[in-house]
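Presented below, as structure tokens, is a lone chain in the form predicted alone.
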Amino acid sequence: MPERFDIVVVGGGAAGLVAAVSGARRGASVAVLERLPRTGKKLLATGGGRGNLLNENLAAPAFTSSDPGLVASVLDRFGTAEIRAFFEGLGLRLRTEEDGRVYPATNQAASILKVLELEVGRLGVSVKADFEAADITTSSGGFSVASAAGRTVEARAVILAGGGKSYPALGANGSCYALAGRFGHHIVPPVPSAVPLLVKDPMCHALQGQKLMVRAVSLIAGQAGQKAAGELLFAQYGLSGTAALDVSESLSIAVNRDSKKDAAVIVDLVPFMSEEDLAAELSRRVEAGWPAKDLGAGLLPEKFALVMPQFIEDAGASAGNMSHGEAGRRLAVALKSKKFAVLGTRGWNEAEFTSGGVDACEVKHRTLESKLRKGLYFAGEVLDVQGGRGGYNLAWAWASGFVAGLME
């Protein structure tokens, strides 16, 4: 006879472990099904291994979703204060950085996983490793979950918390999408997010390995989208660094999901100067007869000398055809709004997050129960809910996991 539980959680990551704790604390018998040999492997890599588990600026507008109201309804029940109290109650000391990012005092993601595993053990949750959920069917008492190897467990309720598709090397494969689809749920096509951008521009090749601080904005069909300030890294394939990653979601959706051909990122290469001041400085240098390759000296990294003559030509800023002031103005405009056409993105192995998933419009507010099948719940990245870098996505995992486990 298959083992039977009140709740079966599919996925032993961040959302799944908290869902199990939430359910077990109210007296339910709970099993966690994890397809890898151990739980929380992806959690160990968060925040560069430091475990950025929350952001003090957590709020619904920080997320995109097919149903933004769903996010707000969950965070109203389990927001910043509740997440902090939950982990502090497990014995995890926290510290907050100036930008609002919250980390364990140990600065190790392993500390987060350890306190969760201790609580799961204390509550008597059954963790079934190497259990790859391949099918879910309904039974008289609820659900039957079968593994690819033929193991079966039964439950009154199921929480799908198997995550998205980013970092497949850490166990993510998007398998819960197919399980949700068995009950008629629509899947918003998943695409990589917080991912490097594919750009074909001579500047990227010439400057590969160069980093600098910039401002960036995505541009799709002529409409400005996400904005970011941070580091830009030039690579042979295109652009990476935090600035590129932070505007990549809208660009990835445009090129990977919607097959749009008019996507770009606009980069301010000299964000510490106004366009007017930059134009005045460049005009002075042109008038003084500075060599073209050196016009960016002291303003841009020295490696830019390799591309500055071509940059000037492309900007139509050749001093021989116009006044010094006009040449400086044109070059300033070009440096403050360099356009890179985006042809695509890097793949899932380089994406921090997944954009897309189970359509949030098909999930009940406040409880995360399926509108299509009673007793089926969702938590974490399997849903079409995406937050930015900086602790937002893990915060969603904790909040949605805890709320799903309540089954109210």
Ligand SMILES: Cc1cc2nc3c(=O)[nH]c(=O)nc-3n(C[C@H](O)[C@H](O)[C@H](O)COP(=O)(O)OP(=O)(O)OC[C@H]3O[C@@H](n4cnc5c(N)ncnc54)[C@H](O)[C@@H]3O)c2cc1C
The other form holds:
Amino acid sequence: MPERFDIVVVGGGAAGLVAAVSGARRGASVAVLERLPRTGKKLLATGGGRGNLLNENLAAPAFTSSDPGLVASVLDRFGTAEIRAFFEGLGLRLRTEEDGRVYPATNQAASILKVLELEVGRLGVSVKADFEAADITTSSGGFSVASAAGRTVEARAVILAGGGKSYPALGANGSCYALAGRFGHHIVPPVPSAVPLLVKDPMCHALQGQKLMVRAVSLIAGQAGQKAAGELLFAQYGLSGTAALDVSESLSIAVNRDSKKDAAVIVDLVPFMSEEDLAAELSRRVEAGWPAKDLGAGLLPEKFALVMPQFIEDAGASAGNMSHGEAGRRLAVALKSKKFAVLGTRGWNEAEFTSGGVDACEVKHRTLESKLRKGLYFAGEVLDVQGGRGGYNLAWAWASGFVAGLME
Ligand SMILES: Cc1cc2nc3c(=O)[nH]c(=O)nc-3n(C[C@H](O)[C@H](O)[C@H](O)COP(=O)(O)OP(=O)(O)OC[C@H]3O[C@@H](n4cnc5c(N)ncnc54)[C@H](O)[C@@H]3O)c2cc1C
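Alright, leaving the form predicted alone aside, put up the form predicted together with this ligand.
Once more the chain from above appears, this time first in line as the rest of the complex follows.
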């Protein structure tokens, strides 16, 4: 006879572990199925191993989703204060940075996983490792969940918390989409997000390895979209660094999901000067006869000398009969709004999260129960809900996991 539980949670990641705690604290018998040999593998890698588990500025507008109302409803029930209290109650001390990012005081993501695993153990949750849920069938008493190897568990309710598709080596492989699909759920096509950008521009190749602080904005069909300020890293294939990752969601949707051809990122390479001041400075340099390759000296990293002559030509700032003022102005405009056409993105192995997933419109706001099948719930990245980098995605995992476990 298969083992029987009140709740089976598919996925022992951030959302799944909190869902298990939430359910077990209400007195439910709970099993967590995890396809890897251990739970929480991705959690250990978060925040560069430091675990940026929350952001103090947590609010629904910081997320994109097919149903923004769902995010607002869940965060109303389990928002910043509740997430803090939950972890502090488990003994995890927290530290908040100036920009609102919250980390464990230990600076170790492993501390988050440890306190969760201790609580899961204390509550008697049955953790079944190396169990990949491959099939879910229904019966009058609820659900039967089976692995491809023939292991089976039964439950009155199932919480799908298997994550999205990013970083498959850390566990999530998109398998929960197919399980949700069995119950008629529609999947918003998943695309990699917080991901480096593929750009064809000789500048990237020439400057590969170079980092600099920039402002960036995505531009799709002429419409400005996501904005970011931070580090840009030039790579042989294109652009990486936090500034590129932070504008990548809208660009990935445009090129990978909607097959749009006119996607670009506009980069301000000299964000610490106004266009006017930069134009005046460059005009002065042109007038003083600085060599073309040195016109960016002291304003841009030295490696830019490799690309300045071409940059000046592309900016239309090299014509012989042009005034110094006009040449400086044109070059300033080009440096303040360098356009990189985006051809695509890097793949799932380099994407911090997934944009898309189970259509959030098909899930009840208060409980995260499926509108299509009673007793089926969702939590975490498996849903079409995504926050920016900075602690929002883990916050969603905790909040949705806790609410799904309540089942009321
Ligand atoms: C490198 C990296 C760094 C990140 N850093 C941060 C950060 O600092 N802050 C932040 O907020 N977010 C960060 N994120 C995003 C964040 O980690 C995820 O959004 C979050 O972990 C999602 O939680 P989840 O539980 O929904 O999915 P996951 O954490 O992916 O967990 C899903 C689990 O389900 C298991 N599973 C999947 N399918 C099945 C199945 N069929 N049967 C059984 N088990 C299954 C997987 O093995 C996995 O353990 C980062 C992501 C990456 C990749």
